[in-house]
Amino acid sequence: MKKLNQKVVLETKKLSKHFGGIKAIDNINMKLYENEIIAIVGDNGAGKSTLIKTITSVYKKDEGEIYISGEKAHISNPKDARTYGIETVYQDGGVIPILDATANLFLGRVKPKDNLLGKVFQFVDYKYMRKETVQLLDRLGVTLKDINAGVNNLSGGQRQSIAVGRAIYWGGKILIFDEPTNNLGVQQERKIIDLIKRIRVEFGVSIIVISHNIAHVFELVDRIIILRNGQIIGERIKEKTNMNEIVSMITGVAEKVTNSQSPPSIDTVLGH
């Protein structure tokens, strides 16, 4: 594990989201460090997806604050989140199946030509966009037989790779993966795991992974945060825990943290 003495790139303080009388997430305090990979794990309904959707303002927070690199962030919608460098890759990848890799990479952000036709009539520079797509996928180690083929002709792992590439290309410094290996075959799972490892090294990003696959979590991450009933009930450095302990904490077999107790902070764990 890398020594976590870098700056905090994302922090939530007392972040809460309620749906009526249900506290989907309640008083969430967490940190993500520069170039770190963390996992958020928990059983169904623990609040994992609600947490990331509240951070990115798919859901409006009811309480709490979000800080990016130490500064309070004002995130009212997912577009605001992207301006802060937060990009989310969901289970379905968010790609349009009938479009090719280039169109998906530049989805909603096409590049006009750098001439009169582009400036006045918004003619699209397809040649530039295709070149950028090829270079990016090459850097990510992704090979497509036909760059012009609709992504519906690609494997699930390749579609996911295009979504990851889009997040990187548009300035994502904090990447959130929601079940990145879900519904993939074994070989495609391996490619996505390798891709996530590669982009941390290649692009120096910080990553949050939400996954129910504890084996994948232990292969990928530096630190694990466990949610239950919308609250953080503990967090562990990967090297100082094991899969049995994490599963026990998820399922409630391990001793519960009571309301009068606070889970150990990452600063305490690391001796900061």
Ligand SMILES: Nc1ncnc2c1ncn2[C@@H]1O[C@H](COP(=O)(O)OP(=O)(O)OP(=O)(O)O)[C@@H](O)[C@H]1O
The other form holds:
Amino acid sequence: MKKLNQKVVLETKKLSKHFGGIKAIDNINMKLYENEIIAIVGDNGAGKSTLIKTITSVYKKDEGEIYISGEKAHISNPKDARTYGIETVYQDGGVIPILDATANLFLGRVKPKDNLLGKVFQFVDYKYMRKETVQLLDRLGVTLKDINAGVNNLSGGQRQSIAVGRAIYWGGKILIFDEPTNNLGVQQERKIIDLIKRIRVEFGVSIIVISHNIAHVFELVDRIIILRNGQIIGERIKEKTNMNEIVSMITGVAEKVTNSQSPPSIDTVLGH
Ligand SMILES: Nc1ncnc2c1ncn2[C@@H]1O[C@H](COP(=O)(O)OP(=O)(O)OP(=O)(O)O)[C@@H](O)[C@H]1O
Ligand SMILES: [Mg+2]
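Show the form predicted together with the ligand, please, because up to now only the form predicted on its own has appeared in this conversation.
Everything in the complex follows now, all chains and molecules, and the chain you saw is the first one.
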């Protein structure tokens, strides 16, 4: 929940990304506060994914700046973004199907044994890594029937939980979810929604969620940022808005309604 004098953990200033003549995101100024959950919503092609990918430097920004906890950040590639504590969890979770949960958690960052074998031959301390994995999944409230199973044997929701665990385990402070509940069954959707709520409380992280599911947005977030044609056209505190308003902001209907209710032009009045 946003409180007065809460710290800003992420800020973009005039962030822009063009693809040829298309302004995929245009002059984006946004803030994310400590321990806050925000949603970025908008129609297909509004620029949501581009915004995330520009922040994490999957796409190189054309203009603008990014600040992390008040300091200007120099992010040239996704690895830099992770160094700043920004972790993105994509729909498929980005896990390797044939590996088990432990191997996925420690992907690319295995721990060598703390003895001569480890030091000289880089023997991996699998026991330690598995213990860490079990503890982490437990803290996340995720139960796997078989911890040694390849993650291709797990449900989509479980795979995504492992990706979330990995993001947190390696020090993610700002978590970004791009359509976290897409392609999931109803039960798994529920688990992911509950997991996102839980990690905010358990780990004190700040979270950005991109979602087309307005009901999920209203359940999860504190604040909603609405994008249209690459621009922020509004932002609302959840308590001070409703689903109708957000949907009409996304589609642009609100604007049309306002226009049609605006006073008649001088030409109309004069009968021209
Ligand atoms: N790699 C790219 N090359 C060229 N144009 C792109 C690229 N990525 C996105 N775009 C364009 O930028 C605009 C914003 O796309 P983006 O994928 O960010 O939208 P989105 O809001 O995530 O949409 P969706 O809800 O469909 O995922 C669109 O016009 C899209 O065609
Ligand atoms: Mg997208």
